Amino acid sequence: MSLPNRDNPYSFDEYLRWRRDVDYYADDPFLQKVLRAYAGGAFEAADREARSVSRKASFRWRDLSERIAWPENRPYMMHFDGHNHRIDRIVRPAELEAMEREVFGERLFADSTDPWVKLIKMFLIYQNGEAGIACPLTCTEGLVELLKKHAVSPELLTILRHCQEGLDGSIAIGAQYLSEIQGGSDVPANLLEAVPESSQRAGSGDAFRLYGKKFFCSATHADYAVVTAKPTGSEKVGLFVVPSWLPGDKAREVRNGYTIDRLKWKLGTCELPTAEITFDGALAYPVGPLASGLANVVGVVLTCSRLTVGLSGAAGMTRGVREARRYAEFRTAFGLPLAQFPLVAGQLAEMQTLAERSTAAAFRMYRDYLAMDGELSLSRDEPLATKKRRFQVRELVMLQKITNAWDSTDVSRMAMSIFGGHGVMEDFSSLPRLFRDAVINEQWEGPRNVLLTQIHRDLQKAAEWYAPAELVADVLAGAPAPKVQALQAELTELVSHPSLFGLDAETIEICRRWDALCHRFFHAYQDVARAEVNAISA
């Protein structure tokens, strides 16, 4: 029982001190254990590089990312100077801009840092969510890959170094625009045109101009985009690297033939512009041959994003469920702290699973992603075994994208119950901040019914030469083996359905099956993975 009291003692400060020192890597030993099942060699520099940068996205970038968040820090657009000259220009808070160069000053894409020690790294840094860095960091990555694999003009070599190494005392950012107004994920359908560079300028080697819309442009601010565009008379899509100033342009605000038309108002992920631009003869350059555009979209660009969908999706839940949990053994309800409580210990248990296992499929995937070279196309002539590795690896990109998006949703839902009412107040702690983020992640490259479409469609064609049941069995060796069979059975059904494409009552509930199928397929894959982490680090 207790008195009336009109100078109510209550504090939170016990809780929030020790969210302001919790350190995201030192003080977090299962990632550890993580780290140091997968980075075999690199595990040393991993580690201790993780340990550097912790201290950064822990506390300085934790609360800039806090900061950046209120709506009144949000990024806006200034079309036009005081001289009445189109300058587009997008304006964001200092903090985000100096948080940006400090983030990009880590180097991750250059060739002398350490594959492991970029994905450490990313994965504490994502702990802040999107925060206006997340975005732009995996469209840099995959920018960066794709000239890696395809930068032969001096143009290209250029921007290759410009993001790697930088220039002029800047690294750059890079950004992908993909989709248009009549199509998000039907790429095949753009309508944007590429008309070869008839001048003769110096430099301007096999340019292109490019004409038309795109509608869901994010990372608007950043330096070299990423564009699809069909050139003239073709009707397939070709690849194009658009810079955002032509050199010397930057300074004065002149836009390379393009005007932002408007920023987006989005649910989440608000630091980040996003906008709809058009396209009146902006310089390009083709990567690659042209008419491998999309291969190269899917094989790279979007392979990148889509595994870093799946790690940002792991790290959002680490976070979400040591705050949460922690504040369950601090706020005390009827006598007893939250933790005590069998619902709520459930709901922690719950969560720590989907935390975990999530964060230890996503650094084994990326063990895999590199022994593949990060090359993801199967046209190669390779042995067989080889082959089937590589499209193991391949379809669990696209798993992970769509099982981690949406479980990292539930996990930052699951999490703001266990606050009560303070868990929706966004002065309160990241929770509601971090949920949309993880909504927004749900959509971006690839929504869920398009990416199980596919799924489905991959594992027809391979059939002949990867039976399902055989995939099922590699994909979870060690996995207990009624589990296995139930899964290879059930696969093998699903698989055999002819299209996913009907309307009947059939292939309705197919797809229903489906889709429930794939989370408890990936979820088997991620218990494979969480078991082996501990196996190792025991």
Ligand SMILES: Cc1cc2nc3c(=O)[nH]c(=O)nc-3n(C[C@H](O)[C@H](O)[C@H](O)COP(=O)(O)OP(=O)(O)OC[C@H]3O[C@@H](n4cnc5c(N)ncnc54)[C@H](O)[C@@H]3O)c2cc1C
Contents of the next structure:
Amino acid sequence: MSLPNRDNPYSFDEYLRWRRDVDYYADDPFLQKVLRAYAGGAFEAADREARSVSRKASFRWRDLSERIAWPENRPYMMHFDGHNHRIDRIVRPAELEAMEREVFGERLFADSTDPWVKLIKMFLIYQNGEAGIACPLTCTEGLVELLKKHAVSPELLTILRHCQEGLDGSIAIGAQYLSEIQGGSDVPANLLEAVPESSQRAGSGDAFRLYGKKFFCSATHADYAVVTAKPTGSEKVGLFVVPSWLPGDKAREVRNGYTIDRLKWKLGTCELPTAEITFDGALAYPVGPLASGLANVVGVVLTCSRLTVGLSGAAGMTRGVREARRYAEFRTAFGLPLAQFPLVAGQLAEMQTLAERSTAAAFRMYRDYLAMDGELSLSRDEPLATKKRRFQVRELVMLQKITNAWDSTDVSRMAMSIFGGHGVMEDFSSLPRLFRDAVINEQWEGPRNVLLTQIHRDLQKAAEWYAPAELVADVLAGAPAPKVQALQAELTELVSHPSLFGLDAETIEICRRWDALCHRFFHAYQDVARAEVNAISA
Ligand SMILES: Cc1cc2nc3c(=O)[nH]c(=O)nc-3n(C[C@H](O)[C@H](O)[C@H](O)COP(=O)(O)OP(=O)(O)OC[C@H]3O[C@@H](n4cnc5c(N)ncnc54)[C@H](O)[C@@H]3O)c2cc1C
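Could you give the coordinates for the form predicted together with the named molecule, as opposed to the form predicted on its own above?
Now the full complex is given, and it begins with the chain already shown.
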């Protein structure tokens, strides 16, 4: 019999020692199998690079991410210097700036970096949450992909080189500003005006000047932003790249014709500045045909961001379940390790399934995205079989975005509850921060309802050359037949409903079923990927 000891010796140290020493890649055999399953001939190099970057992500960058998350380290604005010059300096902790240099120093978007090396590094880095790094990384990737397709002018080619290889020893960071106060989803309703420079000043090529406001501008510290705006006299959204500072002005802190009005106070991604901006004559370079601005921002820039939301959701789940499982083995209640309570065991198993299926599918889909050369527009002339494969990837990117954003919120909440009261303590583990970041992932890059509506419209439009039942059969090849047949029947039925816009009882019920069906459909796809990974030997 044990008697009470008033000098309570209880300690978390055994658990903390384990957590301190976990290597995100070396200690994750499932992740290694996922990489082996999908990286093909790039596996050896990607595996080697993953081991190397994991030693940074799992220890130094993990600790820096924790340190910069404290409320007193959040970014803030200095609008003026001591001599009454407007500078709009975003003050961020030195630790974040150091980590940013190190992460961007990996040159993830250089032509010499294999896409699989980039992907596995991003997955490992994302296990640390947003940390002021995840959004700038994906925005830079979107900017690079856009410029690789459309940069022709010397100015844009220099910006591309700056983002890929660096200039004067620094690698540039990108941002993307689409959302305005009257609507973030409804980009065609943008009001920001792009005035041709030539109408203001003769001989200035095809540059523009921007006037108006953007209301959600994350990674505001970036060097360049992709910005949507309407050219004077046009109702069509064009796409522009805007330098934050014109050459020579960064050191003098003179911004390029815009002011940062305030930083937003957010639930999550708190280490990342998100600002409201007024443009008053910012110099902007058009990218791609002006009339295709919307198609390019959605097809190229938002596709990269949506893939990242999927990948970072999987990364967050992987970390959440790993830490919760070990805690449940360490911690006892009523004389038993938590993991031995059937309720807890069942929850851990569910979390594990969600983490593994989302990780496997994120890598599988990336393989298929690469096979399409990252081009998801259906307007080209190509064999029907290729067009169908492109369509699959295009829809899966949206399905993954909404599913992983949703599931990662659930998994981090479930993981917190395994820790009981300690789960919601910000200085006990990273889980509250990962949870708050996951909630943000649901909102940006296309909220759930908007993407569900888009997927329904896409499937309807494609139905005459790609029947919903055939799409389901192709995407779920290898899944159990009864599951495939049930999904085929329901998808066919719901896609045949003329529109999701009627406010009648039937349409509302169809919408409710559509939401649940899309979730199940993507889980079925994820389960095919997970089974594929589990079938290979380590
Ligand atoms: C932390 C944070 C950072 C952000 N950073 C950036 C950034 O850097 N750059 C940027 O451009 N934006 C950014 N955003 C904005 C984000 O992309 C928008 O919030 C998002 O696009 C939604 O726009 P909204 O907030 O205006 O909501 P609304 O468009 O007003 O939507 C509100 C609700 O209506 C639903 N809805 C809208 N349209 C439809 C439809 N057709 N069918 C069904 N339902 C619909 C939506 O799903 C949502 O539930 C950021 C947002 C957050 C939270």
